[in-house]
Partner chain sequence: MMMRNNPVTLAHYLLRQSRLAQAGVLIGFWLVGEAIARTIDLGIPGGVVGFLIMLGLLMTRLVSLQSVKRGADWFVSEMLLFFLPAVVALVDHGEFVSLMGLKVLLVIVAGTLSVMVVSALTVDLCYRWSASHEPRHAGE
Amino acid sequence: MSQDMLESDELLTILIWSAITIAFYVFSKVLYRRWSYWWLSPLVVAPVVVIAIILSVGADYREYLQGTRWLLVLLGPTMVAFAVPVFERRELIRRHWAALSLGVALGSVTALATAWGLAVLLGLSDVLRTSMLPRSMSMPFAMEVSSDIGGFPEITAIFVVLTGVLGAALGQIMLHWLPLRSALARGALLGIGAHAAGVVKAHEIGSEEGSVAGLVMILVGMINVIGGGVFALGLL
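Would you be able to provide this chain's structure on its own in the form predicted on its own?
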């Protein structure tokens, strides 16, 4: 097969899988705005539909990953965008930096310990354990850490999505039952427990909650980049 034909096939793969992914994500966003149930979240609907399409046409996951890799690259700049609301609410953060620091430290340790404990309880192999360990980080952090400590970044991505969706859903339930009246407490709960999905949910509640959740998510990710590697190396 000529080089031109190979490049043409690669371009077609990128166009098809990117179009499918974006189209169903946009569709799920519209659906979620109309009915805001957690099981209609774009993080649930879009992956399920795309997986169903991949299985129905007999495509290979690597082919899909090759066609949508550029979307993963865009996650980095997207993370930077979370800094805007954080900067706008810097006075709130300055007033409560001690409480935020303590919450981030405890949240990071808890996230790593529970991820490892669940993996051990389920009897997962060492590779799956290390893949699961960064599940409470946002996607760019998690996939990089997973690769560094010997996990599978693609499997880690699945754990991250599941953690985000379930964390946002459980966080919403906890906010209903727990007496958390301050924006700081509500935002920190969602930012630590559900990373990016939690930030989105926090912004639905209020701008202050969203800003705190975004800051906490970034700080937890930065701490876990270091802590995840140390934790895994100490237990393997």
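So that the term is clear: the rigid core is the largest set of C-alpha atoms that superpose within 1.5 Å between two forms. Here the structure is a predicted model, which is why all the values come from computation and not from measurement. Residue numbers count along the first chain shown, from 1. First, how it differs from the form predicted in complex with its partner chain.
- Comparing the forms between the two forms, the C-alpha position of His203 differs by 2 angstroms or more, with the core used for superposition.
- Core-aligned CA deviation for Arg69 between the two forms: less than 2 Å.
- Relative to the superposed rigid core, the position of the CA of Val48 differs between the two forms by less than 2 Å.
Form predicted in complex with its partner chain, following the form predicted on its own:
Chain alone follows, minus partners and molecules.
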């Protein structure tokens, strides 16, 4: 009897928190489609509203996560789904594999080196520094790498979102400043620098830019996850 109560309680937690999360996600997407200000992005509005609700009803993150963990699990099949955009861009890879792989490799090294170096320079703690390393990767990869190298994936998630939101805005400014001649380089700037948010911005600039950005974002993630896995195995 009490076992049944417990289970229906868990089900209720899942139903309520999932419904709240999905509802505000959809709502903020509609808002953003109408007014495209960065602060109306679903990346900003939905978490802020959900956090406000959690605080106002006196719930805590553990309970919330228990109710919505299944959404995080779907990041796994999302990685499998990335095979489709990569396959669709096979012609782009064939023509520009050298430029793209060099850009992805140097961009990734720069991301890791600046996160490490600046964190040391500013005296951030070890945990923050480690969690900061994967911040330029898109979310499924970043959280994976973070746990591989001993960071806190949920702190990494916050840094990843900040990188995306700030990066999309910074990227637009950088595109005016840098003398880039190719759509390839403009797409790489946004896709490597600002992952998913950069890809959205790149699609606003042009379809080739968007296509390149989507591809390099996945390549950055793949290279780093495989690298992070090797690193984790080396430690064991």
